[in-house]
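Presented below, as structure tokens, is a lone chain in the form predicted alone.
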Amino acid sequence: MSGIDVEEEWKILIGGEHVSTENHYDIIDPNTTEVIGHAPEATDQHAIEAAAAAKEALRSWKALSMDERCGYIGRAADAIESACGDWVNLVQAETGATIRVARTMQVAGAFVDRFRYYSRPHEMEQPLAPLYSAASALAPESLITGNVIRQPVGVVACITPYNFPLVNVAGKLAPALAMGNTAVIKPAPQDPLAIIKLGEILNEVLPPGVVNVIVGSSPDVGAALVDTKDVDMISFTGSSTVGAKIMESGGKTMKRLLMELGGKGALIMTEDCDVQAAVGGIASVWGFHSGQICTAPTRVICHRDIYEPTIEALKAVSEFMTVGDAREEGTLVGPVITESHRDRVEAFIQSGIDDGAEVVVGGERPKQDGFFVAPTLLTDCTPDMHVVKEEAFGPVVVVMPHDGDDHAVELANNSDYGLFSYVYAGNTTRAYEIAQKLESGNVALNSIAPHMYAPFGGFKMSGVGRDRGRWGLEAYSEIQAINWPS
């Protein structure tokens, strides 16, 4: 816990003021099970006050030009980049991330890049072509022209997940602010401390109340943000179950919604694909952040002709997936976030065994003090199994055979989820044809790498709306059409 003061007092942020709370709760390092800090326990009243502060700051913030707002975001990016290098130990202790993941992905990297991207102003107006309008009871004959412009939604509640807390909130906050919205951040209860530090930096750069930070372990805090009329939009990343509750509750006040929810990524392998390339892609994500990533290709749908070679190749690469102390350079697979989540993933694996799947790799708890789950490979899986249908959010991969492209697509689409899928085929044309038949918001061909500025979001139970790139700005805006006679 180098550089971490366990007794440091952490505060929430409301209207530019750092506010102490009466109660606190423990933050546990999943790698060691030690307490690393005591997070502030906000109440639902704190949440309501934060939303009111954001509402008060909204008028002056949205009155600024996009150039002016983007200038603020650019200065925030500079301040974050200068400070966040000191957050690595804290983020690693909160999330259980390995050293490499903490340094390159949790802190800096994509985190700062998202602020940088939205610090560049974008043109958000679209002229309408003149249209002849015949005389009517409403108006005389005329030629009507106009503009379609984007207006801010208002106050956005950014409710973020535990797996990549800083990166995720940056992807919500930066476009929301650029479009003229103000925000209340509600981080996941498991690892909120780095988000509090982010709030401190932003509070030094932005006008008071533009960004507020509320922390709490009770679901009542998030529920208060969903219920209050002072919040106009909910941007949520998390489980489909919670997302459905937000949609139901938010409907009472017509909340605008952006939700990135669960995933059960399918990776299709055709008989002519490069098996080693596909296995390399699977392996790179299999134990990445201990499988706590919604885009992971956890359903491998492999042509029957290459089924056995694929399993053997996966077994071989698993031997290099070192499980252990996340603070050591050689560790590839660290712990999952909490003891209860470890128990959930273990129960998930056991359900597969009970349903007839064979454990080829893993399946046993590593002998470590933290909340560890060994990378696990299940074969002899069928489409009706729980392990095939639901998300483990842990280092668990299932393999099923298919008998041709149409069968592979049928198996891939036999899911409530559709966030990110993958196709490995002998040529890009074949892979592209398969991709168009998949019920998935994103598809990568012969690669695991995403395009970071492509629209991101899911079909079906995987979410509502799209963010990233220009689509992120559109997601945090309302469309307004203004027309007049020319």
Ligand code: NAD
Contents of the next structure:
Amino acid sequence: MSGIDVEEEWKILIGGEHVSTENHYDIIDPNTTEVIGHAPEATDQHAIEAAAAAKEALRSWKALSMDERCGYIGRAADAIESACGDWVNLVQAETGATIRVARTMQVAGAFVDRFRYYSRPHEMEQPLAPLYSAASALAPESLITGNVIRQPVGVVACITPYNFPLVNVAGKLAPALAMGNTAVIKPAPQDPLAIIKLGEILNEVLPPGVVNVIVGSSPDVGAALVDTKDVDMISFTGSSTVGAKIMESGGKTMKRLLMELGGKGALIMTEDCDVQAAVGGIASVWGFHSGQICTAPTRVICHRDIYEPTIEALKAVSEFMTVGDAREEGTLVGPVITESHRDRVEAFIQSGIDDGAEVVVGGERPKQDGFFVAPTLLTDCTPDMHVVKEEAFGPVVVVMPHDGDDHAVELANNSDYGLFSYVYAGNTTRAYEIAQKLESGNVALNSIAPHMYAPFGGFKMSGVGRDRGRWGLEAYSEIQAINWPS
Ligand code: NAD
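Follow the form predicted alone with the form predicted in complex with this ligand, if you could.
Entire complex below, previous chain first.
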């Protein structure tokens, strides 16, 4: 494995010290099924110690001005940028990303940008308008004024999913640190090695204990962070099922919560839309990172008048979605993360077939070794089917016809999820009107491109709270109002 030392000892990071663990577990390349490293197996006690170390570092970190903290984040961005080019092989091996996705999206791009964005200080104070207050038993007559300021929440546990390990962590860590919080990172068990590298770099630049990294194969280490009183906030990205568990157990210690959860993105096509543009949009995400992306438009809701041409166009584009070795330049669709996840996606497709859907593209396991799923298109779908309601987190798209805008909105909203939806219509005004009726945290019109600094988050089971841009800083803060007589 080029550039990867399988015998390298990987350690967790607590209070500025790289700590060896007694046990380790294998990290598997989903492309080849080879072991590429042995990740440290932290215990619950390690998680508790990491939270205590973050608490210890909190006092001096939050005492710095935002300018000073942003200076640290800027230096961290420089250090990460010069080191991370060397992580491409590693990230590709542990995530199964294709070369293009690994180079441009896993390791660079959004990952470094998020540190850069939060290295610029933001004004977070908000003055209150003076308010006349009549004399009362409580206080004499006065004109009261004040300020609303933002305080850090405290120690933030960043618990993240496997699909984009570095990007997911950066999106939490950078705003949390800028606001004056300290952190414990708990990456997904499947691909934690690049996060350990990130911790090493951050530990060289930041004061000890400001960032700690805990890794484990079992959910218990994450659960220990949710339970300990030393953690004030859980910033979680992952499945809605685990998110709900964390909300329940976090309630005991009144954890502040940011929940970025699952999605089943609806893509509405009106009869006057540009079918080729919509199909191009769907195709660019259908097999992207093997469909392991929460914002993917996987529920196509297409006007009946353009239903057949849309399916024909989707069939045509699927011909170009080469499944194969993620290390080959021509590959568009690499493997999904694990054998068990491949089995889950296959069972998901089978449930659609059992419920009466027709497989018009894919549906069969590709021949290669590794955990591959062919891009699959299911038609004849109805709103009550499991494949329509649930997230596959694989390259599976379902199509349903609609009879007009209101019907399309009804079908789109008939979902427990509400993360990212898309509207393709003949003009932006019509698309905008439809968008306003959608129960979805984000909506893109006639495009699949997100605005990277728009508030991001979900309605319903897709989450609680918003991050990115200024909303990221707000998410990692407590509001404090200070008032005085003017
Ligand atoms: P997952 O929910 O299985 O795991 C996410 C993280 O939670 C992992 O680090 C895991 O170890 C940890 N965890 C599991 N049980 C826990 C517990 N009881 N207490 C504390 N931590 C626990 O998710 P996954 O399979 O890694 O990722 C796929 C999911 O993530 C999909 O549902 C996808 O939609 C979602 N996702 C959402 C976004 C978003 O921004 N909304 C982004 C990426 C992925």
